[in-house]
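As structure tokens, one chain now follows by itself in the form predicted alone.
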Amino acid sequence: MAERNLDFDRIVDRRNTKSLKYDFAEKRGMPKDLLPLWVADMDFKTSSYVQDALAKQVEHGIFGYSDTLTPYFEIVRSWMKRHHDWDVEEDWLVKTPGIVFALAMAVRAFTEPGDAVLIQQPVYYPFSEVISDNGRKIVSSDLYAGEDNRYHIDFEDFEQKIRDERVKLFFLCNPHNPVARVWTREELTRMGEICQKYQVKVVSDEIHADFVFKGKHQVFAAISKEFADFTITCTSPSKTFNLAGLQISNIFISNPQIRETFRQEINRAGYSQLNVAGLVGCEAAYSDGEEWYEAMKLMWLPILNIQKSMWSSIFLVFP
């Protein structure tokens, strides 16, 4: 069966479809005809293979409690290996209804009220929300803009903040949203060594890993076994394949003790199985969505070429 949804010039009317960015503008005090550019939510259809898999599930007509078996993991494992040269094991996988949920669970599992959690501003705003909403202290080692029109890490400030604030947990955004930096292996290694020195656990949000257009995404936990031992790696097909509404994320934790503590916090939140649509969508995207994914990336290249003349640091796109 051929991929059908490769026409990225086709305009799809999303109004009156319960779309957050179109149908809720007025409720948020904005003009109803506003063109929304504020959320990572693409305005073209996902892979037809995903649509067909979901339609088949709907046709079955039963939406009871569902979970995954080994074939699901093998599909996810293959994507991570093919695209990011990362070997993951089935025991490491914890599925959650989103990465922000996983961030909140990590805050509650590995810190106490009043503890400091480090971020790197400017960064995706829910990072701050899940810290403050859980009664923890936000500490930021701010990124700075260099003369090369790229954001950089102030490593001295990074270490000082961790030491002086007694940071317990670090939220790494890798690649970074919204400054569009694809962190190099050297940058990640230096941050990892500092975290290892002060026994700081790292939650690495790698949801935009599939949108690197120049260079290569480096999985933080793949740098060394030592780094993996204190890292929670958060991945999802939701941004890549425009599946955010299906609420599916794959969290990888190789350290058994950290993984069990994380699972226990999820249990305390009263959460168990994911919705079956998310599981089916993820499987279909990662197993059959390659052609759509590659075509989608090619669609962005003319835009990137224009942006390069303005900002040399643009290596990825947040649709």
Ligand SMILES: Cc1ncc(COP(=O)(O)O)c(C=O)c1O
Given for the second form:
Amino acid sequence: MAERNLDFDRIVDRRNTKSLKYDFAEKRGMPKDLLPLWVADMDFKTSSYVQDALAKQVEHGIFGYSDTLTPYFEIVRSWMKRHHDWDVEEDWLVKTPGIVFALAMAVRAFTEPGDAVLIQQPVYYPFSEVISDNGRKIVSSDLYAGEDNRYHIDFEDFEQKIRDERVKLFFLCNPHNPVARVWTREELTRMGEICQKYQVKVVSDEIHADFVFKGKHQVFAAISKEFADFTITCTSPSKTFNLAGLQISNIFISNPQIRETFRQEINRAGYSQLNVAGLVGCEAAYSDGEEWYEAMKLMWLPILNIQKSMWSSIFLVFP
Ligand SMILES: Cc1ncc(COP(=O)(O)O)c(C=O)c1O
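Now show the form predicted together with the ligand, given that the preceding structure was the form predicted alone.
Shown next: the complete complex, the earlier chain at its head.
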């Protein structure tokens, strides 16, 4: 059994562990001893329950093709209900090896080359990459910094860009990385109504949903059945439990037609089952990781007292 990992002060040496941020700095033209603050993974161990579940799988010694049954879904469903008051159904679930992969699949499934995809800059850079790498047009309705030291949406510009550029797809970052905004229900509703009016599909990337310290995360698709009907919601335990290298994400799509089209695109990419470590890790994290998760969140609390103006850089560095 692994030791309970609730000591977030212990320094773990990550060098020579194939870590992207520690072992690849030089290869990427950076000084060898650079303190790497650019990849969003955490420098402490995940929940011991995740370690134990993975160790059990290793002990088993067979790593054949694997998939999940209803108990996996039940564990994910229960996390979404407990933490985000969101009721998901088993049929809605499509598992992908990460969220960026899901974004790329959505671009390919729901747009044609040359079509416009909307983002809100500044935003997590792969949003732009998956659009341009697939020969689609990046259209940004930029966020602006208000006098209250927070970023805001220019709704007039948002609608104008959608209308004038005939936008087909919108990548919503909810909560937003890097500006650290937890969008309010009102803001999400306004964006959703505009997307509904112009028949824009929404990919809502909610990977940071578990890191909301003040207020509550609002699942975009949970606002209304109408919004859910044109939305692909991307969730993952990877940021929450420091499992990014296991490449597991749970995508929920309630509209059967959109889900089928999305699935077909994944099939076309030649992808089928996920890796077993990701499945086992997700299951253990969501079923037994609660104590670790709460302790990990508490650890960040002192940071909340740091000046608000520093929040965006903090958000970038950590989750
Ligand atoms: C907003 C956002 N989406 C997605 C990811 C990465 O997701 P994945 O590793 O599942 O592709 C990150 C990582 O920093 C992120 O900040």
